[in-house]
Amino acid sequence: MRPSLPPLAEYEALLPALWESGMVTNGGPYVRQLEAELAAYLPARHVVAVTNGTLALQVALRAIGGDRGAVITTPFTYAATTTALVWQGFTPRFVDIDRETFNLDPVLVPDHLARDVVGILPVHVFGNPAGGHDVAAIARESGRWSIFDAAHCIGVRTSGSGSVFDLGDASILSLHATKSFHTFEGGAISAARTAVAAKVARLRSFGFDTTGDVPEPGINAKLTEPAAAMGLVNLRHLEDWIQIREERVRLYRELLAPVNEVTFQRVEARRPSVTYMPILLPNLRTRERVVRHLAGAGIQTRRYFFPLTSQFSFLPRSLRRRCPVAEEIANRVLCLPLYHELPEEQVRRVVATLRAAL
């Protein structure tokens, strides 16, 4: 991947006002403007910007999670989903994924709602919102909270009338440089309820309320003004960048469609996320051979998400629950190069090299 960078002059044009104000952090005008523009774009009722996607998860868990306990989640995700849970004192309860969508399997969730389960933390894997409504309904009807890891969901448009950011008690976004939209490094929390958004905003700034009191401990998770300025400029170009990425994804799929050894994630969205270009290969041995072959040709790939987070060594063995489908997908998945400046001829070269490896 490569960061999507706007024309430098557009970013520089925002810096004089920043210098004149002397305000580079603590919720300045650029942060407030970015929150408003992101809320309109996603769309979401409330957006609170924070330092990064991991802190977005931690702050959301602190604001909504309440009592410590077990949280149903997926092992097929980036490390931060699991480490944020553990960092906040929760116990991850890993449940297997759907073989086609790669998301937490809603059919399996009810069987794991033990008395110690306090919430559900699903992931829209590669920005795929499949099954999200079902999981949110299960949480609501069972009296548990739900926070959605929507780190990859910028630009996603669902097939229905609602927004992917309407689901559950809150959703989190990563605004990291590897995403199609970024603030250099950043994150955000979306919430439908005003009270939740207000609490999140307090917690990101040490827990201070409007009187200067700290009714509960918070953390420093504020986004800086220079980072927000980058986000504001990038937002101007995001739709154009997404269109180019969509064209590259279509070309990848068209060229790989005749290759019997390659299959794809089933995506349930009117416009899916185009942050990643995941494919499935027949097995682990084939995947590793393809990785080596592509690397030898100077083509970088990523095994997102391998190994499963449930296999991390810091977890006690009692928590390393077997998830056979997730294990299979993790052994087969490979993300190919994708960024808006990727030329078509490079897509063709990647596919030709991959076919040669197979």
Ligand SMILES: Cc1ncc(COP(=O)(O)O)c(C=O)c1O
The other form holds:
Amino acid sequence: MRPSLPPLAEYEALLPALWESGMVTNGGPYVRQLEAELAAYLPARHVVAVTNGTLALQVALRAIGGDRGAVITTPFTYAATTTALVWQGFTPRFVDIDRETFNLDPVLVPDHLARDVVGILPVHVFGNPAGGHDVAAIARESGRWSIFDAAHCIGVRTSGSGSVFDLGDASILSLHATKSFHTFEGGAISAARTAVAAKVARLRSFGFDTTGDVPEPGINAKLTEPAAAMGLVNLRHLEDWIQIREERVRLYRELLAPVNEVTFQRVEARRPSVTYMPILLPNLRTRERVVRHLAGAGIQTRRYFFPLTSQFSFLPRSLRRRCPVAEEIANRVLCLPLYHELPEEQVRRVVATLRAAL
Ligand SMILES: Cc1ncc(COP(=O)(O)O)c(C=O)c1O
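Moving on from the form predicted on its own, please list the structure of the form predicted together with the named molecule.
Up next: the whole complex, starting with the chain shown before.
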């Protein structure tokens, strides 16, 4: 991966205003403008910008989570989904994923709604919103909250009429440099309800309300003005960058289609995410062989997400539930290089090298 960087002059043009005003953080004009522009782009009713996607999860969990208890979640995700839950005092209850979409399997969720379950934290894996509506409905109908980890969802358009950011009580987005859209480091929380957005905004800034009181303790999760400025410039280029990434993904798929050993995630979206280029290989041994072969040719890949977060050693054994489908997918998955400056010939070289390894 490579961070998408706009022409330097465009970024520099936004800096004099910071030097003149001295307003470099604490909810300045660039953060407010970025929140408004992101709300229009995603689209989402309210957007609150924060320091990174991990703090977005933690602040959202604080704002919405209520009483501590067990939270149904997926082990097939980045570490942050699970560690954020644990840092906020919740107990992850791992439920298996759907073999085709790689997301928490909505069919399995009702069986795990034990009395101690207070909420659901699903992930739109690689930006795939499949099953999200069903999980949000299960949460709502059973009186639990749901917060969606939409870290990879920038630019995604659902097949239905709504936005992927409409689901549940809140969603979080990562604006890290490895994502298609970034603020160097950054994150955002989206919410449909004004009260949730207001609470999240308070908690991001130590918990202060408008009178200067702190009705409940918050944290410092503010996004800085230079970071927000980066987001504003990147937003101008995002659609062009996404288009190039879409072309690269199309080429990968076309070149990989005749390769029997390679299969793909089933994505349900009118415009799928192009943050990652995941493929499935037949088994762990083949995947490891492919990784080594590609690395030998100077091609970096990522085993997202391996190992499963349910296998992390900090978790007590009693929480490390077996999720056979997730285990299988984690053993077989591989993310290939994808960034907007990746030349077409490099995509061809990656596929040729992969075929040679197979
Ligand atoms: C699914 C998922 N959730 C949360 C995060 C955390 O985001 P950040 O790196 O911005 O803290 C990531 C980061 O890649 C992620 O992939």
